[in-house]
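First, one chain by itself: the form predicted on its own, in structure tokens.
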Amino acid sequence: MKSATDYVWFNTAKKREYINITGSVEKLVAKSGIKEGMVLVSAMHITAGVYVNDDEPGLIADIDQWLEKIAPFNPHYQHHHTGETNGDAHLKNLLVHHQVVVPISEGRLDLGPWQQIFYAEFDGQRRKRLVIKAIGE
């Protein structure tokens, strides 16, 4: 079995951003030489997430509005008693989740026709990272 790992760093301009990272994942899969297997894509921060969906600006805006409606910024979160002010980002992470696993078939990501992989940042404007790990034959 082979494996390959890469780390991608982000420093977003905004507090919340949604970044299409499909190309970065494809590069690691190609470099790995893995023909059949899986690739794990995981945010390494509890205020970010990774998801698979369509890369359509209206949908991304809808996702952002939906997350803000369910887990809005609120200065009264219990978490803020620790001195932090990002309680909503932790909740948004729970909704999106922090990782995805995508199959590798015939040396390529085996995504559906509109599927793309996104890094979702909920507490940005500082340095964050993501791990991409491919395993297989």
Given for the second form:
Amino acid sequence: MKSATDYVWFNTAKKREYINITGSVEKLVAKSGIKEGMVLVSAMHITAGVYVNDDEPGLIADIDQWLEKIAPFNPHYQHHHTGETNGDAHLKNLLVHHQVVVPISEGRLDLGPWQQIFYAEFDGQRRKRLVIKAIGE
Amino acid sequence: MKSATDYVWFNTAKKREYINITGSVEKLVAKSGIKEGMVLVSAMHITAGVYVNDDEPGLIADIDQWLEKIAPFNPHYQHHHTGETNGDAHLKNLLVHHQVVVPISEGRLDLGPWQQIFYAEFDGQRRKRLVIKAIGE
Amino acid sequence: MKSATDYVWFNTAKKREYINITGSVEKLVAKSGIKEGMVLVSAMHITAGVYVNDDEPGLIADIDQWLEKIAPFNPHYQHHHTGETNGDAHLKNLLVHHQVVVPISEGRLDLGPWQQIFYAEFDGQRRKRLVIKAIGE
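Right, and the form predicted together with a further copy of the same chain of this protein, after the form predicted on its own?
Entire complex below, previous chain first.
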């Protein structure tokens, strides 16, 4: 069995951003030499997500508005008694999830034609980290 | 390490359908000869999901109504400026997620008594594809 | 390739509970001897979830209230024609998801500083089970 691991850092300009990280995942898979396996892409924070969808600006705006509607900013979350103000970012993380697992076939990401991997920042403007780990052979 | 991969095609009669694919996943696991490992079941489209739940028609109707309530069809999604009309299907995909990972133990899917694997189509009536990949030994 | 599997049983006092299971997952990873790999943590029921987030009581209360708002108890789910009353627990399971995959690096769970793994019970007060499976080498 082979494995390979990489970490990617982010420090977004805005509180919420959606960053296409497919290239970073492809790079690790190529470096790993794995032909058949799986790659795990996982945010290492509890206020950021990872998802697979289309890289289309209108859709990204729709996703952002939808997440804010379903899991809105609200000053009254109980979590805020700790001094935090990011309760909504935790709920957005739960909704989007913090990780995806992508198949590797014949040495490449086995994604459909429109599938792109995104890092979704919900509480940015500070350094945050993502882990990419491939296993297979 | 062993691996095995299969692709399953769908072309649903309706826009939204929920199809029990547990048998297809079991078949690949049996073919793979893997005794201990994991199997990834992943929609290759951005308007379809994969989930694990009960195969009970009333529940499936509840899930469909609930998804339409949380991520409704709406002509005004910004994604529709591209000419598409399926913005809701992208949001339903985000909610349900496009993939599950199921454990393989003693050569079989290690699911609980009521757990069944479903392909959830949110924008059907055309050919779409699912990838199933098992790794282990 | 190495693998290791464990099962954890729950029988919660309340209908809904959120239980930090990070220690159980760490124990299996240590026992497995795996240095580089992945561990799958998966509820074996269709009315329970597994997620990764912060172990902060205010946040857990927020999550519980939010899930009840998005996927509320409702006597009128069609699933209830079977005699069940737990339609909401199935929808909460869909929202939270029943499984996570966590990276193993240098023999340890490769989680961020605040990431803890939770079993989320949505229909408790009876015996239910979780599977933890690590693969790697």
